[in-house]
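Read the single chain below, which is given as C-alpha cells and is the form predicted alone.
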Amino acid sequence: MNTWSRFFIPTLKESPADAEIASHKLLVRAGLVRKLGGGLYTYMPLGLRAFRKISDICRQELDSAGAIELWMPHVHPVELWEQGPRWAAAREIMFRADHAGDGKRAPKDPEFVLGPTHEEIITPLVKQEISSYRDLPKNFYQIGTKFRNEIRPRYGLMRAREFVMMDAYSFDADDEGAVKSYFNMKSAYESFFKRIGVTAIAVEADTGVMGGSFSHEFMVPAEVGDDDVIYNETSGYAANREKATSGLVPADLADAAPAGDVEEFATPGVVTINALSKEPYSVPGDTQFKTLVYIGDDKPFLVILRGNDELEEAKLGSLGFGLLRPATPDEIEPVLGAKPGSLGAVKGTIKNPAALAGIFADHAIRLIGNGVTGANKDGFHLRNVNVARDLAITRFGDFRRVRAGEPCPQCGQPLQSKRGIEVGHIFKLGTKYSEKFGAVYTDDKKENHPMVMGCYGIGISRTLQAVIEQSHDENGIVWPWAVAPFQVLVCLLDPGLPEAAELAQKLGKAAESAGADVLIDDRDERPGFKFKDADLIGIPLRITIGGKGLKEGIVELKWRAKKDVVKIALADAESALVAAVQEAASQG
C-alpha cells in the first residue's frame, strides 16, 4: 500500500507542445513517463507499474502456451546480420553501436548493430543447441529492449527509437508442428489482450521484410491509428490495408474482346491520370491504364494498374525482389522511350523491352478490357489498347489498393474500414532463415532438415499507450482493472483527522487484502484538486473519505467508469469495498 505523498506522480495540467494525440498527452500530463530526446522516454514509477503489469500478463500467457523465457544480448556482431537474409532492408532502420573513445580504436575491432529483433541471434544459438528431432518443437521468448532508427519519431511510444518487445522464436521439425505453434501463439495472443481489457482484431498482413508463407497483425481500433483495417462482419474477414483483397474482378470474368485497331491521339501537356479525364479528352480514370515503374534489385520493371486505382507497394513483395524503389526520370527513359506522363506498356512500343525485369498487371485491369495507355511517345496516348491482345503483361497479380465499400472476398457483402494501431504480429516463417544459418537437426533416419520457424512479436510499450488510446475520456485514462498502475484509491480529504486517517488505513488493507494494489491520496490539498488527478491518472475504483461525511456516517464509492456515486454507510463500507475488488478482479 503507498501513499501519495511518499510516492511519486508528477501530474501536469497542460499537455507538451510535441504530443498530437490523446494518448501522448495523457502518458505526459499523467506522469506515466517523460521524454529524453525524440523517441526516448524514461518510464516514470506509475507508468513503469503499468508497463510491468503487462509484461508479467504476456509471460503467463507464453507460459502457458509453452513458450520458454530467455535473455539475449541486444548489442549484435553485425556479420550474424550479414550472414542472415534481410541485411539490405533491415540495415537502414538499425543503429550501429560505434566505439566511443578518441577515434583510436584499431581497425579490426568488431563491429555491432542494436537490434531490432532477434532472428539472427536465436537462429545460431538454437543450431549450436539443438540438433535432433526428439528436442523439437521449442519455441523461445523474451521481453526486452529493441532500437530502431526511425526518422521521425512521433505519437511517444507508439513510434520510438528505442522501445520494448515481446519477441519469439518457435522451432519445428516439420510445416504440420509450425502451423501448430503458430495458432497455438495466435490463441496466446487472444488470450493476453482479453485479460489486458483491449480490443484487438487480428488481421492477415504482409510479411514484409520478415518473410515467411503468411503472418496476421493485432491491431487495435483507434482513430490514431497507424493502419486500416479492412473488414466485414458478415464473413470475419479481416486484414491490413498492405494485405487486403476484394472481390472486385469475378473469378468467371472472360477476357474482353478488341474494340478495334491500336490508334495513337496527341495529347500535348497532358501527364498525369486526372488531366486524360478532363476535356478535350474524356478518359475516365477506370477507363485508364496507369504504368509504374520500379527498380528491383537494380532492374526495371513494370506494373499496370487501372488509373483510378492505387499502388499497394508492400505486395510488390510478392515478385520476389530484394530490395524495391520507385525508378527515377533518368531511368525511365531509356528503357520506355519517354518521361513518366506518358508511358505504357504495348507490345512493340517499349524502347528497350530487354531491360525489364518484367511487366506486372493488376487483375482489376482485365475490367477496363479496352482502355487507353501512354504510347511511350511525349505528348501521346494509344486508345482502344485491348489486354488480352496489346499488353505484353509476364504475369497478373493483386498490387492495388483495397478501398472500402468494394465486395469481401469471402461473402460479397461492402467491405469496411477502420484505422488500427498495430500491437502484436505473428509469423510463420518456414525454413528462411535456419537454411541461411544451418539450423538443421537429424530425423530418426538420421537424415538432415532444416527446422521449420515461426516469429512473434508483441510491442509491450507500445501496448500500454494503446490501452490508454482506446480507454480514456475528457478529464483522463481509465484504466482497465487488470493493468492499472494503481486498482484502489482512497481518497482522503481530511489528512489531519485522525478517524479519516484510521478509516483510510483500515479501508486500504482490507483492499490490499482482497488482492488490489492501493493508493491513498493523504495530500493536503483541496477536494476539487485531488478529484481532477484521480480522473487524470485513472484509477479504477475510488473511494473518498472526508469528515462531513463521516459526520453522516457514509463514505462515497466511485468507479471511474461510471458517473454516478455510491454512498455506503461507513459500517457496510469495508464489506463493500472488499465486494467491489473480487467483482472487479473476476471481470478483469
Given for the second form:
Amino acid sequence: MNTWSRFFIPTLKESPADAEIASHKLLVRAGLVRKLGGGLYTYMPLGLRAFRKISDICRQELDSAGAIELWMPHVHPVELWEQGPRWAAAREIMFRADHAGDGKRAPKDPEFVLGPTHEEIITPLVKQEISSYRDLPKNFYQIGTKFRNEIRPRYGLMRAREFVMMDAYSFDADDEGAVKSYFNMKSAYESFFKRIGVTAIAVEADTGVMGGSFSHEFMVPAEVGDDDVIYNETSGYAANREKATSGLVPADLADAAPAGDVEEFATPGVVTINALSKEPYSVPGDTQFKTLVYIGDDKPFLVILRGNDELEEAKLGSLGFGLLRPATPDEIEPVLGAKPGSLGAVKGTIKNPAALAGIFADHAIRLIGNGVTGANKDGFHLRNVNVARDLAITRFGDFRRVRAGEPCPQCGQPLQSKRGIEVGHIFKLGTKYSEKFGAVYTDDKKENHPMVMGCYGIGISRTLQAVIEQSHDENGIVWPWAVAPFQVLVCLLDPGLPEAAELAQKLGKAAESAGADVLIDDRDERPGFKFKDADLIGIPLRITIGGKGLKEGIVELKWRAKKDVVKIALADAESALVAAVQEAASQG
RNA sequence: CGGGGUGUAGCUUAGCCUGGUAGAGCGCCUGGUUUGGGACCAGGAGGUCGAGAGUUCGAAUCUCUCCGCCCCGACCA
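Switch over from the form predicted alone to the form predicted in complex with the RNA, please.
So here's everything in the complex, that chain up top.
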C-alpha cells in the first residue's frame, strides 16, 4: 500500500505563472506533471498513475472491439514519408532526427524523422505481411508517443510537441467492411469515454491532411476548447464548424432571372464589403459577391462567397490541392487585373483567366441572384451581375462558415454553437494510402484490390487533461473513479497514535481487497494542510482517521464530489468502506 | 511564421519609468510553541537579475542582438 510520505506528490499552493486554464494549473499544482520546455512534460508519479488508468481502459476497449496491439518505431526513415501521399503538408510539423555529430557522415538531407502518426509505417508493413482476403479484416493499434513540432504548443498537455496517442489502423477487403470497422471503432470510442467518466460527443469532422472520405471527431465540451461544434439538439446534428453545413440555401431554389444589363460604376477608394454597404453606394453585404484569391499547389484560384459570409478555409480541402494559402496582392494583380477590393469573377473581366486553376463558388451566392461585384479594375464595381448568366464559375461547393442561428440542415431549427476539445478522431481513409504503398490483396476470384483503410486516434495525454478540465472545482481536481490515480485516500490525522496508524492499515487493506487503489496520508502535517492537499489531488473517496474521532468512536467518510461528511462507528468502518468502494466501482 | 506580452532564488513576485549595497511571501534547513480546513516565533541556506554586446566612473534598471516562455491567429489528438 502506498503511503504519501514514501510516494512523491509535490503539490503547490500557487499556480505557475505560465498556466492559463484551470486544468493546466491543476496538473501542475497537484504534482501530476512538470514542464521541461514548451509542449514537453514529465509525467510525475501521480500523473503517470492516472495516465495509465486511461490507457489501460483504452486498451481494454480496443481489445474487446477486436483490435490487435503492436508497437511501431518512433524514428522513421524519411523515405517512407516521401513516398506517402502527404509529405508536402506533413513535413511542416515533423521533427527531423538527424545524427547529432558533424564529422563522420557526409552532410545531406535528413535520413530520419520522428513519427507524428503511423500510416506511412503500418501500410508498408501490411503490404509486406498480408496478401490474401483470408487475412482481412485486420485492425492494428498502439499506444505510444507521437512527435509534432506544433507551431504553438498550448495549455500544458492540451497541445504538446511530444504527446501520447492511441493510434489504430484498420484494413478491409471492401468499402462495406471498412464502414463496419469504422462504426465498430466509433462504438469502442463511445464506451471508452463513458468508462473514463468523460462526456465526449461524436461530431462530423473535416478530414484535413489525412484525406479520406468521412470522419468523426470526439469532442469534450469545454470553454477552453480550440474547436467550435455546431449542433442542434432536436435533430442530433453535430459537426465541427470546419465541416458544418446549414439549411440556408433551399434545395429547390431556382436561379434568379437577370435583372438588367451589367453596369460598371465608379467606387473610388472602396476596397471593403463594409465600405460598399455604406453611403453613397448602400449595397447590402448580402447582395455583394466576395471574390477571394488562393494559391493551390502554386496555381491561383478564386473562391466566390456572399459579401457578408466568411470563408471556412478547411472546406477548400475538398478541392484536392496539396498545399493551400491565400494569394498575396502581388500575385493577384497580374492575374485578375486589379488589387484586392475591386476583384470579381464576371466573364470577360479577368485579365488572365488561363492562369487560374478554377473559380469555385459557394452555393449561398445563388441567394443573391443579381448583385454587385468588383470589376477587376481598381476603383470600379459592377451591378446587375447575375449568378447564372455572368459569373465564370467552374463549379459550386460549400465553402462558407456556418454561423449559429442558421437553420439545421436536418431539421431546419436554429443551429447552436459551443467550444470543444478534440480528444479523438476517426477517419475512413479509403484506398489513399494502400494504393500509394501498394497494399493490395487477392480475393477469392484471384483478383487484386487495394485494401480499404481506416485510421483512428485518441489523444491519451490530452484526454487526461480534458478529464480535469471537465471535472474540477475551486479546491482542485475531482477525479472520476475509473481514472483516479488513487481511489481511496486514508487521511491519517494523528500518524503518531499507534491505534490510528493500525486502523489506517486495516481499512486501507480492506479497500484494496475490495478493488481500490489506496493512498495513506501518513505525513506529520497539520490537519488543515492535509485536507487542502487531499482536495487538490482529488482522490474520490476520503476516509479520515483522527485522535478526536477515535475518542468518539468514529471515522469519517467523505466523497470528493460531495459536501457532506459521514461519521461511521468504528465497528462499521470496514464494511461501510468496502460497500462504498464496491458501489463506486460498479458505477464506474 | 505574423501581432502582443514577459524573463529577478525551487515557486509566486517587488525593484526597472527616474542607473548607485538585489528585497519580500511560499517552499527548504535548525530550534521552539502549536495541531480537525494551507499555524506562529526565532535563526539559516539559497540569486552569473535569460544570454551576449554596447553606453556609463557605475547597469536588474538605458540601447542593440539573440534565446526561452506565455497569449491572439493558421495546424492537430
